[in-house]
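Given as structure tokens, the chain that follows is alone and in the form predicted alone.
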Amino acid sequence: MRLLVVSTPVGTLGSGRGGGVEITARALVAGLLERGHQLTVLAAEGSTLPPSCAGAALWGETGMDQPSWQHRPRSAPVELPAGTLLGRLWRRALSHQADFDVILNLAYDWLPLWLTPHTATPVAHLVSMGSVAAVMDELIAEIARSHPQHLAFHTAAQAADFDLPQPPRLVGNGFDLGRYRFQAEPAELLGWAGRIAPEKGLEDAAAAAARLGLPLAVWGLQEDPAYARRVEASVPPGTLRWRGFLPTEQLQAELGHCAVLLNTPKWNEAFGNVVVEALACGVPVAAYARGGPAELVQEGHTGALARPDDVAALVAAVGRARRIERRRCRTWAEQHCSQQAFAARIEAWLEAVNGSALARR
């Protein structure tokens, strides 16, 4: 198939700006590359693919980021900026429709959502994140309805969120597992890594690491830089580690050293890409039962689970994980979360939404 993919309207590739879709966005490509697809990916301006991607084209726009919608209320309304990258990217995309066969959205917005019904070419959406706003809500539903084929989400977790006929598509995530070397021996090290932000929750990793006495390597983008400040004030000094936004090849070889990675969203996360990081490294998982983490973490096999927002539990969380046989998180990781395997998915996904758009012609 000849595909577009267009890319989220917040940062560019390569800067980590825009979280997990960045992860499936490299994956997906690489992956449907191997597999004969032709791909070209649209985003903004300076985005940079690594060399799994090289055979895919690369369109830049400029444009505004677009305001995320998890950091909104869940009754704001829809908003377009001035000036704009996701009506550029869009634009774009629309003119160029007749070059492809299927045209797959990564952005969580509602304009590509609401163009479903409208384009010559098939827009397929791979929903990116749970219930954040009402009438994104509202959206999905109406198009889960008119047009579910051409919808896919992360996990079943995620998916519940939504008003959907039908039992959704679910795909999963993929990595490149051959760049996560397995560590056998970890060090006194907790982890946490995710965007600094608050429905990221690393206050509650903090302070579960101030009560083991334990370090905690933090890896991830600041993007609250105040809420950042608060979090460390809260925790007796040198308990937090700031490691910044590392590229995979150094945050893996970090990453693969933490006796346990704590993971706590505030919120329903759709997948959970750290925590799959951390398995693949060999490293088990403590974390918050909500969420797609809660049907990656499977307790006493690659992690444990706590009770959400409940430090306590979190803290007991980490004891169990810690007896787990490390080998276990990468072999799970290995058998369900391979780059290979997500490309698989998304082909069948794809040629589904092509077919039923030809059907419909």
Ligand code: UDP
The other form holds:
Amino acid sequence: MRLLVVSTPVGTLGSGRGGGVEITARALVAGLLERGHQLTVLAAEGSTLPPSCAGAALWGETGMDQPSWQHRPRSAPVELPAGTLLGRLWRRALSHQADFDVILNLAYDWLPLWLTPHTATPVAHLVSMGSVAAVMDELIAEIARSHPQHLAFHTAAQAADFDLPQPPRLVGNGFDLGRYRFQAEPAELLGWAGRIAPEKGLEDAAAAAARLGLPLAVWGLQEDPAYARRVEASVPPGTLRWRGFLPTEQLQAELGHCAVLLNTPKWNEAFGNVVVEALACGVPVAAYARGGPAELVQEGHTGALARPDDVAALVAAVGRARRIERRRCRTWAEQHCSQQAFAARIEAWLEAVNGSALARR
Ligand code: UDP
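In place of the form predicted alone, output the structure of the form predicted together with the ligand.
Once more the chain from above appears, this time first in line as the rest of the complex follows.
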């Protein structure tokens, strides 16, 4: 297939501002290239792709970042700032649609979803978040009725947020596992990774680390610096070790030293990339039993689950997770989250979208 992948209108690929969508984009582009498809990626100007995606054409567009839905009230209306990147990405996508079999949308946003019934080339949407806004819920429910094939979700927990008339297509996520080294020997160190923003619940991981008397290394982009300062002030000095946002190669090298990764979402996390990235390094995960992480962490096998928002339960989960054999974590990631398996699932989905569009003509 000739595929156009339209990236997130929040930040450039490679900057970390798009969150987990960036890893998803890299894995699916590299994996679909390996399977013989022709790929073009349309993203914010200045985006970069790793060498594994060198076979894809990269198109850039300038424009204002889109305000992310997760930081707006549930009842917020659709917003398109002047000079919007989202509008420009989709104008470009539509003006070239005749050159592609399927357009794959990675943006969690209103405009591309709304376009679904109105394009000549089918648009498929990989929905990257759970429910965060009424106007998005309404549109996703509408598309699920009119064009059910065109939607895919990462996990069942995420899809359950939406009003879907039939079982959702679940594609999980994929990782180039060759980039993550297994580390058998942990240090006396806990880890946490993700965008540093309130919905990610860093304060609970910090509180658990403080109770255990262990340092907590923190990797990720400070999306909300005031929130980061509040978390820092909530625990004894020295508990947190801020490591900044690191590229995957450095992130995995440091992450692999952790005894346990803590994952403490306050929202219905769609997937939880960092959970799989830790497992790929052999690091067991103690997570709140909420959203995607609750499906990725297998109690007693790849980690331990705690009742959401319960720091005492999280402390106990860290204790259980520390006893897990690290090799089993790596094996689980290889069996369930390889780039190859993910690309095969995406390919099957896009072929179905393409087939249903051809049948409709
Ligand atoms: N990440 C990274 N470097 C860091 C910290 C995080 O590249 O120092 C990446 C990580 O690999 C993951 C993403 O940031 O893919 C966060 O994705 P996740 O699904 O955990 O959460 P999201 O930000 O999408 O809500």
